[in-house]
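In structure tokens, one chain follows: the form predicted alone.
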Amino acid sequence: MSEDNQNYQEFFFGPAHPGSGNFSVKLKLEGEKIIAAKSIPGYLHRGFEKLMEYRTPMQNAVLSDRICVFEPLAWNLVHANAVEELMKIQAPERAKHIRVILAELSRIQSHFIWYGALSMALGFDTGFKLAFGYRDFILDVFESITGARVYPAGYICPGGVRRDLPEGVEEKILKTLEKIDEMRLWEELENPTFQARTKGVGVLKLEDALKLGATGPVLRASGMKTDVRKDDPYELYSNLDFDIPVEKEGDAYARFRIGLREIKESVKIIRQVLKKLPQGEIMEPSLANLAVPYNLPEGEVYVRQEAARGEAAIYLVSDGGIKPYRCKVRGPSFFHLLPVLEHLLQGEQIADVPVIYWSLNHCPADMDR
């Protein structure tokens, strides 16, 4: 094709699910070089925000699972905290401990998916199989606690958690963490091809990351030490000892390194919380009967947390009824898959599109809510 006396070709990456996770990018090519990229979202739009206006908070706890299939428990927690802040209540201490354990296990298994998807994009089958194999150990724990392996049916809900930990699950969690500790071997499994395909590829400078709205691991890989768990603590995080991994290169390899380092910090957090796990109630008494609807106080709240992919937030408005008047979800993937991805692809080679794309640790479902 010709435009402004310049020859170019158009090429689509996605929206076939195995390649792009129900997302598409329109690429303008000059030979093998990308001269422009246009993200095309919308393939997974399900209208969560509107659906929540027709449901009670306990029903929305279940709906929040679906915001991002990769980390449903993280979204359970954001939604629960938003309702609790609006109602000016807090979950019991035991429930807070259980929530943090599950939130960090969710972060770990989400990073496994990230590592596996990036490995798949590189043709590194060993990394893909290792990642999803280790993730399965965590899904076993989720099944023991919530009754489900992927969607926990709103296990973390306003007021606490739906049921207590089953007998013996604490030991099961510790054994799972021991398996995850073997991850140090993963770094030894790296090969020259993996590094050649990721180092210096998709470089996101810090000033661009800030300007384009990057958060979470993507922002930390570009050199900014920030994490909502430290900057604006919630649940138990102000009393826990953990580090915020930071890399400075801002390339696909740095983002990969952030994921590995964050898994180790999450293991550290879970072990601390298990040692401090108190006995007691798991649900705020006024919300103990999950089947009975209750009125939300009139007002509005904005709650943000650190999900695996970055800053996750919910803006909740109530007019005093049993259902929210308005619910706005702010997911981390929206900026990563639109302005950040378009910026990173410009000037890169077409062979590097899958690597850059999956290095951003995104979730199309979270963006298309």
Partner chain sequence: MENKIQEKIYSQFGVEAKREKQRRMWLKIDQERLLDLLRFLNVLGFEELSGLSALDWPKQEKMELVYHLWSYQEKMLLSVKTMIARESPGIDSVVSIWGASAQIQEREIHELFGIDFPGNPDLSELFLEDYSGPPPFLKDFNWRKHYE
Contents of the next structure:
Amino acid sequence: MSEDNQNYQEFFFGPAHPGSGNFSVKLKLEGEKIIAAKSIPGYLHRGFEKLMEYRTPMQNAVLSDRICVFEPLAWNLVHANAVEELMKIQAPERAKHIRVILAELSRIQSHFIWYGALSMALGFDTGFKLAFGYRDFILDVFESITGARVYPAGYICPGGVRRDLPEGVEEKILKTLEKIDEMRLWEELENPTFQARTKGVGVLKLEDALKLGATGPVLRASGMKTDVRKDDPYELYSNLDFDIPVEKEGDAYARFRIGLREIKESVKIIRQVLKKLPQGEIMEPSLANLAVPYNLPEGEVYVRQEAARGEAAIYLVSDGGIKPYRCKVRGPSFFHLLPVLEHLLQGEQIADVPVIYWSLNHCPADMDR
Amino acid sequence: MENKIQEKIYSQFGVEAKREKQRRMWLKIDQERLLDLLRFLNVLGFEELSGLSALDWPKQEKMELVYHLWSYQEKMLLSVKTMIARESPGIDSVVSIWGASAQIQEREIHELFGIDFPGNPDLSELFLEDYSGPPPFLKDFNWRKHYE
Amino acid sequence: MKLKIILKLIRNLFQKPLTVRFPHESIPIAKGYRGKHEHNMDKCVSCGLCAKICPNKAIEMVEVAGKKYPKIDLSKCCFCGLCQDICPVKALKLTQEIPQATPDPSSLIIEVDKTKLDKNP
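Compare with the form predicted alone: the form predicted together with the partner chain:
Entire complex below, previous chain first.
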């Protein structure tokens, strides 16, 4: 039978589909098996890299939390660290502790969204409701510290943080950590349908993962023990005590287990930092006056950090003015959605597409910028 | 650890890698020897192409490309910079060294800056649909005039 | 471990639900929430710093009865609070009132009320 006789169908798994988000994939099918897949990005392209060239660093801090929808505080921290390294200053100690607490809480709530969306894709409604219900307690903590539930509008800015902690927020954080431990108790109960649909599906081997550019939990689920917080430490991470979870199989079930173990490690970090929170000022004095714009010295800097999805990086170049000359953003989902997804979908059944898609923990806004 | 790599690069290519601080090094090289240097660095252990950035310098009439390489064994970042001409810019592709992660980044730069990469299997459009104007991230792109 | 779950289930059966009946009762909003603006025109010194720092250019200085006041367009505002932080006399504040969706675009512009000004010529 020659190739011309076979019937191929093209199927568009598009952005208005209830399981897909702002991203679409064109599938070439033969019966129920996928022959080839092509990703179509670009629904959320806003041109961040050009927008940041027209604003001062403080205004860019407000803009930087819309790079990724699910974890704005992590991107705030990347941008603030980039500007501080270029100006060769450090934030005060109290500000560093507050920043690490918020970054780890943001990682936990992003993993809750991951778990909820993966359950929703399988039709496991209980998991979806548990995840999004418990996430609300973390958003209440954000509201009392930063002023809004999801977008903190540049709370972590170059020089420190914008406001001090209100009264009684430390007890509130400890109560929230107890609720998070309660949530993990529910997740330890393994649903047999969930296991059967995720074990052995979407296997990513280690050599392929390195060539395709995977980072973060996707790379750790394939067997490589690496984490930017340990290899290239920033803020307070070189003095903290935590583990890096690693799994060997590389399938969707291994990625799900890594998400749960990372939540446990983040809770450990928050407890350590809360115990030694010092008093002091919250913003570097030379950058505290908003009315006087400061010049960025000439130079370039490349800052890498560990967001919940993988390796997030910013390359900042300045030629001596008050606005940056070039600000390039490296999003982790750019590599997970374009080469890795096309490689994983080849040869799979069409019923497995939502599982593989949501197990990669991606954010379309991160990819398009 | 950084000194060993600096010596190896100097003995083979004659260019000096400047150490900015712990785990960060910067290096400048001309366009002709760039591919040989990148292949050499890949063998030395720099397995990840963490980022590929392009910059536009209209006053010097040149464009600049920066390759950020990360090594998991040595735990070090080395950034390689090179200048290319601004009129019909082009440079050889590195897909043969780093695979699909390099191919997708070159596709994005081709669309937004107009740099050509011979050797890249697929340079079709990525983000902008039905767009037929000049590359939008260049410094002399007047976006207000384009939409009138 | 299964016993812990069953005890928790029985305890949950007798608790009241977490949801509230929204228009009749509401949950408390945190202090420091960034909502709609409130401008005190007596304190304003017309420096124009709020218009300079707004990242979306939502504030414009307009002249009313010989003095310049800010006019805020809420459809462009992202409620970041930079205008509140930079005001040197603390005349512009963000309250706890949440901006609601409305079919009338003119209600989204906050500007100085001319009738209140005429009392002090």
